[in-house]
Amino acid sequence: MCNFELLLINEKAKMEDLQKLEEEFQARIDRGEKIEPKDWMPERFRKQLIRMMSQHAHSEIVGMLPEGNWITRAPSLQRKVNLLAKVQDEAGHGLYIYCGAETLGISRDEMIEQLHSGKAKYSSIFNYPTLSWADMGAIGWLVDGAAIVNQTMIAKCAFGPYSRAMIRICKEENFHNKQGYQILWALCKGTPEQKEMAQDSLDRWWWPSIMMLGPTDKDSPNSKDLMNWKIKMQSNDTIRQRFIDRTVPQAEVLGLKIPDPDLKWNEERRSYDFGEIDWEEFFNVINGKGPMNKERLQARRDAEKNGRWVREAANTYYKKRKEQAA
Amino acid sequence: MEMKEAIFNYCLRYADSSLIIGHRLSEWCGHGPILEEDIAMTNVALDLVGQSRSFYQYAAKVEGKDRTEDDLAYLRDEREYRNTLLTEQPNGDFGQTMMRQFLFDSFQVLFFEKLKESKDEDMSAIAFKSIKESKYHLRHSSQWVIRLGDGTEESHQRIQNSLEDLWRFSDELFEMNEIDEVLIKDGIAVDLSTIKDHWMQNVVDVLAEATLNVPEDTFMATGSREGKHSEHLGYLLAEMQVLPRTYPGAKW
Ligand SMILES: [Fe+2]
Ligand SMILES: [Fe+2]
């Protein structure tokens, strides 16, 4: 038998092995087992998870910027402390998810490099500017609120480290959500100017918030695979509907008006109907053409660049100490 | 000067310093050299703002004029602020921030150590709570001073420059005036002259480990005890106070 034929037979055997492995893998998932980093997994599964987790971690980190924009202008010491602690939590979330993603064989540096080169994405929502103090309320209430609905679902996902990270993170997100709502509550009970500030903020953040839950199902190319593998448990549209249903009554309690003339309760579906989403805006923002894309990415690149000498110094210092000890 | 007034002003001095340097640190949030540092610096900022609140709340209570911590923080002008000049200096690069923090933390630890013994129970309690925090802050900032000083050639040069730049604000930490005089007599305030040598020794030790040279220039800046600040403070306050100033009486 010539070498070429041998090669073909080998390949075929490998393919059969792979198929068997994949079947077993899928069976584990179907049984509801969690996949751990050391377990065998299909390459596409690993890639998708890296994509999702790094995108999630980047969102936490870039997400520090719009709120960081108001830390120095928080209107009371209590609010200042709350906001600082909130943004710090987001840094912790980012760190935690980066660590989870690293178990899949990619380093934090590589992920950050992908963010800075524009190869990796982060949530569209953080490309909008924070223009008033009320935005600190709207972000906590709507953005963290939308994140909770999404992350509660991810907490049930098939990849162990991601699932566990979400359980821990969701507790903090709930706290952020309440804190944001309280900010708006204070504004809505305050002076007419404050109430106006709150309404203006809702007007600007409502649509971006429901967009951030992702494109509608027919435009979501990754969804089918992800759902088979249970790294996504429900479709974007399902999550969006849940978010809207739980948020609309909260707006009513605040006495704020949601900027959607088509929004109304559908008794039959026991859900809210809502107006058409401007997907063109969404895809523009995702593709770099949002109001703050340039600034957000630049801020991250600057932090990386300005911190380089610090990281180098720390590394050199530890190397010296090690040499000394040896 | 009456005792009550002295205590009020004494508290404001330390409240202002903690708030202003905490505020400066919070400017870093989201822009640190590494994610872990974003978290660590925010921790320190949170502690410092917390310390300032304790002092403001007590000051407001002593004053007895129904002012709140926020009135004191947000509705006083540059000339009424009593933070030391060191605390209001701009962040500069990360090394500059860490050097500023190191000089400050070194003071805070010794200051709180003594203030714990204060005959004023409230102040003693604040010191008791704060000392643990400040010890952690000092460990954090001195470690960075050492790493950067004994790191690369570039980092060594940068942080040596920061030290030269900030050294002139160190003396002022120990300045005393009528307020101290009134309160030291009753064992309430810390006699700052008793901790200065200790401070110098601690600082020199860390600088030596960091292979840094104590600056030869002995010119020392002064003024904050009378509310004469550098030009930086006005901008910081304008930013910090913008909302309460723009919407008088509003609740947030
Ligand atoms: Fe988060
Ligand atoms: Fe959050």
The other form holds:
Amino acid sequence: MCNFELLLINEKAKMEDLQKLEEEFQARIDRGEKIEPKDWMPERFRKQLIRMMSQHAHSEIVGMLPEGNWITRAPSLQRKVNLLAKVQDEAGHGLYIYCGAETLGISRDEMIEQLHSGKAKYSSIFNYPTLSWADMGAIGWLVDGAAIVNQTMIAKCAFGPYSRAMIRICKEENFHNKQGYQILWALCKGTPEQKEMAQDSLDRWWWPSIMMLGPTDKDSPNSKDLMNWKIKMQSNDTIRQRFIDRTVPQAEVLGLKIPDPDLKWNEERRSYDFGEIDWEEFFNVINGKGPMNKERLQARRDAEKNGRWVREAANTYYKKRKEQAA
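Next up, the form predicted alone. The previous block was the form predicted together with its partner chain.
Next up is only this chain, free of partner chains and other molecules.
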């Protein structure tokens, strides 16, 4: 038997072993078991998780920027404290998820470099400007509301560290959602000018909030694998419909009008029909052509540069203490 034939036999044996491992892996997922970092997993499962988790972590960190812009301009001390606490929560969410992604064999430095270079994506919603105080309400109500609908599903996902992180994060996101709704409630019960400001904010944030839940199922190239592995528990379109169905009645309580002339209740489906989404805008934003893409990324690059001395000082102090202990 020649060397080439031996090579073919060995490769075939490896493929058969790999196929068996993948079948056992899928069987575990189908049984509802959690996959932990030290468990065997297909390489593409690992890569998809890294992509999804790093994108989520980046979104939490970049998401601090539109709100941080309003901390000093909030209308009362209580509002300042509440908003500051929320921004602090978002930083913590990013750290939880970065830590979970690191268990998959990628470093935080590498993930952050991918963000700053533009290689990694983050949620499209954070590339829109915050023009008024009402936007702090709209972000909490709409953006965090959409995130909750999505993330409560991730809390049931097959990867243990991601699932467990989402349990705590969703509790805090519920607080953020109620905080945002309360801001708009106060504005809507205030002067006509304040209610007009709330309506203007809803008009600007409604469609981006729907878009942030991802492209339609037919245009989502990763959804099939993610749902098969139970990383995603529901499709983008299903989650989007759930968000709309729960949010429209809340807008009616506020006395605000959803900016969608095609929105109407479908008695047969027991759900809302809604208008066509501008997917061209969505893809422009995620590809770097949104209103605030350049400013958001530059702010993160500046923060990395300006905070470098703190990290270097902390590392030097740690090494010094370690040497003293030795």
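Numbering follows the first chain given and starts at 1. Think of the rigid core as the biggest set of C-alphas that the two forms share within 1.5 Å after superposition. These figures come from a predicted structure and were not determined experimentally.
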Does the C-alpha of Ala303 move 2 Å or more between the two forms once the rigid core is lined up? no
Taking the rigid core as fixed, quantify in angstrom how much the C-alpha of Lys319 shifts between the two forms. 3.0
